[in-house]
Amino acid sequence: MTDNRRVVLSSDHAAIPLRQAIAAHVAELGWEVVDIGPVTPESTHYPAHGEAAARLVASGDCRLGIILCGTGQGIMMAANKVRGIRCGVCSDTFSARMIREHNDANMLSLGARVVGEGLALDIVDAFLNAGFEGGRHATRVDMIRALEA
């Protein structure tokens, strides 16, 4: 992994908005966001949209994912089925903290049709400030790792 400050983004066609305050917030932090969309609000499918992002982030092209879809769920599978990938939903800043901190994430998955732009910020923010703490944490993650041999 890289140590870039390259997050890349996306979502279906329910998270746009989000998405799209999510970026210019992330921008504001000083991170490079690469926004992969989509751009128009047509149907489209999230499981696509979270592969995608996860390559990225699984090559080392960017450090950290965020992706959304109405629940989170769905795109959140999608990317955890890319090898590396570790992607929680989270809909509270204590959980997006801690999948950083025990669990080396590197993606983070809002639904967003569960949690409103305010709260989603903040998410966002216990995130991208948050670091892996290692220690005992990285047996497990290390575990993890093992899963996808």
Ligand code: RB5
Given for the second form:
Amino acid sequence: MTDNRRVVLSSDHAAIPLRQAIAAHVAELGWEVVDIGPVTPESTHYPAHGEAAARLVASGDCRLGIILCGTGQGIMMAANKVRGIRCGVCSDTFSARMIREHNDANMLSLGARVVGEGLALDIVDAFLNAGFEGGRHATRVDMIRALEA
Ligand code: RB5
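Moving from the form predicted alone, what structure would you give for the form predicted together with the named molecule?
Below: every chain and molecule of the assembly, starting with the one above.
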């Protein structure tokens, strides 16, 4: 884990306006936002965008990632295929906090066809403001890492 305050954002075509709203919000909170698009609404492929964001997190270039597609599910599945990524889809603030506190998640996925902007921003706040608790949870996260070996 790096100590930078850089967050990468990415989405497919289904989530561009919500991603841009989140980008503005996260920047207002003082994080450096790396928004890797896309910016035009043509149909595109969520695995490519999930992978691109995940690689920036896995390399340490960005500390955290926020990715979006219609449901948040497909892009999450792609991101989680990159070694070192722990990404969860959240539609509530409790889960967004817990995936950091217990699972040491380094990426959050949101469904733009599932949550409205107000809830999405609250979910992002919960994710960014939480921290990993370690302890017994570290043992379990290490077990997840071992699955990648
Ligand atoms: C695109 O129509 C849609 O399938 C995609 O955004 C996402 O929901 C997939 O998981």
